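Starting off, we have a lone chain in the form predicted on its own, written out as structure tokens.
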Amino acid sequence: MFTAIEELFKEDRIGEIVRVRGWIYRTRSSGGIAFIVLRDSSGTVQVTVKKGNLPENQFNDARKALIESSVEIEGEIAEDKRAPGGIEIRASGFHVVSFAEPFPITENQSEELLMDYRHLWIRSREMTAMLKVRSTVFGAVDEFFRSRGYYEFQAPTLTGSNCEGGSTQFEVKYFDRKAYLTQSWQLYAEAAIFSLEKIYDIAPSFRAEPSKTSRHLTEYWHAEMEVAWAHLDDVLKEAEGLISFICKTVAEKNAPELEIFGASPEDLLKITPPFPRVKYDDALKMLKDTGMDVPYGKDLRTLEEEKLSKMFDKPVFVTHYPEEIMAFYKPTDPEDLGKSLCFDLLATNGYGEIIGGSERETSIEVLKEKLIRDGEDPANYEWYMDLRKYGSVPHSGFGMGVERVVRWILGLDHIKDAIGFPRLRNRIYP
């Protein structure tokens, strides 16, 4: 039976004989001794392999094995204050499962090379820590929604109509017709709320945005929710509740991983509701006061969002954008004509939008007008119009970019480092 490395440090096990397995993280040898740092998914431990303490062929294998060789080791846990964590394993058995070739990644490699070798770089300490935090975020989303009575609902990835605009769609051949990779689960979710009322999902979304910014992926993981009988204020509260719960869960479960990135669990625990709310018009005034004069009617993008989010110590909602720049399904505020009942949630420290959402338009005529405005054929949305014909109710929802949240929590420079294998405008390999 093998022991996970992290278990070696949880209690006083000095003198115990254990078996561990994993990959060589670092190695050096001198004369009759080899020092190896072994890693598995849970952590690292120092192993000392001394000639005479194990069969000679095993000692020779230990000296010969390069980094990333996979090994199984048996030995005694001993105290060593010089070793990481204050202990080491003194090997009495050393079995090489697979000898690795010279590893192509060394220190101070270029970003492009690390992307070319992403299938190997994913083993790195930083990537492993990020993936653990990412897993926690996915689990927290599930726990948050399920604990509030939401059902998980899946929608198609291949669609015949778009949600966010044709210019950012990936077109694919679907037998003798055109189809598109989904931009959002939303339109199908709006159909499902008439049976389930409260639903959510986490699934890939695709945006053919020709962007080279540090916060855009062409394929990303989208946590979305839709709820019947809900207005804008209802989903604002759900959004801030979700982000707060994610931060709390990561703080409680991933302190060692946060430390690797210089992030603080204490800072995450401060992200609690309520979050500040700012209307679009007021946001423009705040930006103008800093010297950034944004024309009215311009959607807030990377630079504006970065500047605005640095003004708050919690994520901030920006609401009521001009309706002419919003998607067709976002309704007008009857108390503020010309403005949409919508929002973006901007993360702190300049990380920008992490959630976007709105109430949903319920008027068939308005939907048709806006589809024509956007160059769409309303005939392609007949099924969507049916939802307004048969028992329509107020409803609302939002979508959260999982990678954007991971990037913000860990303070990453680029969103490509918040996912195992990023898809960018110029990157689809490996």
Second form
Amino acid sequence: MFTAIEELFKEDRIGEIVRVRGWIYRTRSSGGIAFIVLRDSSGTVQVTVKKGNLPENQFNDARKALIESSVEIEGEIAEDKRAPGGIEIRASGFHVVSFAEPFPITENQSEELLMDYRHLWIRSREMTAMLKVRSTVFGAVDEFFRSRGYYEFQAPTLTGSNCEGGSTQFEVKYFDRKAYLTQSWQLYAEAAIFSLEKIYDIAPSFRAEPSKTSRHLTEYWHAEMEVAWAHLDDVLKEAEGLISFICKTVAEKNAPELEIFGASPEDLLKITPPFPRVKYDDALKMLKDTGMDVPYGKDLRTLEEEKLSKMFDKPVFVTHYPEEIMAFYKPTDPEDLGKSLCFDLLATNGYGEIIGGSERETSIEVLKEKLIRDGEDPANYEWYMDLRKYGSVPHSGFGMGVERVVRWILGLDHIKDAIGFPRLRNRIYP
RNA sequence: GCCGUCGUAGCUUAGCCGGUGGAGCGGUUGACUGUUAAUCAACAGGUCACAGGUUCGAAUCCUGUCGACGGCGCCA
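Form predicted in complex with the RNA structure, per the form predicted on its own context:
Once more the chain from above appears, this time first in line as the rest of the complex follows.
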């Protein structure tokens, strides 16, 4: 029976004899005494190993075990002001499960080193905290949608057709044919709403774009939803509800982890519906007032998104982009011709787009026209067109970049640190 | 894809107007029974990214290749 390190701090357990196990986080020794900071998934605690309090060979092992050696320790919980956190374990038994070789990551760290040793770096305080927050975010997405009557629906990763017009796909060999890694769950979701009506999913999406920026991964986790009968306004409400719920859940469950990144639960709890909404045309005007002249019909770029998001203290919806720069499935607003019924949700503080969504075009003719406009062959989308032939209904959905949300919540410099093993333009190892 | 910066011990780096490479951390050995990135002493550890060129002589100058990082473009 082993005790998790965080349990040692929870109530008054001074004087109790416990067994703990984990990895050596820090170690130093001074003659007849060794100080070992032990780490497990729940936290760290100082262990003092004094010569004479345990068998000689165990004391020697404790002195010579290097950082990251795995150990099992028995000892008494003692109060001591000199120990970090105020308590320590005074060892009466010290068993090394595996002596570690010199750990390649020391206090001197470069970006390159940490990426090359990513498999070891994820043991760090920062990475462990991020992974815990990330786990909370995934759980919150599930909880949000399931509690509102959504079904989880899975789509294939291997596909034969495009999802996002213009985006580059990863090509893979599929026996004697070509297949592509999915860029979005959406087209399959549009089929599945005819049986389940309200669905969501969290799955990897793949984009073979050569982008080298702080907000692009080639493989990222995409939380998507699709709803039958829903219009743009319905999914805007779901989007702001989802983001607010994620923030609230992280604030409640991950205060210690947030602190490591200098983020505060209070700030997250301020992210509540409704979020401000701005039409593309108005966004251009607001940008122009600050001296940024964006030609009409251009997508908002990094600088513009950053500027815009800093005008609000909550994430902001930008809606009604010009239809000519939008993907083929985004329909024209009948009340604002030339504009799409679509939106991006921009996070605060310049972190940029975290959600993109829209209503979906239901006219086969319009879909075909726009596919041809984008240089696609409508013949590849026959099954998708079928969905409009058999009881078509208005429907809408959106996709959220999970790593972008994690990055925003923690205030990370780069999206690569919002996932355990990032896949980047120049990085596929380890 | 374009532009920029950079590749020197396991790691972080000094040396760059050419003349056989220094340090800190980490490691090993020793001292030390209250350390907080412990301290002190000694030792070990280098094809100066790779290939070519200039030169009596290249880590240093030139060319090319590869790799890393940052930005732009493109994009979620």
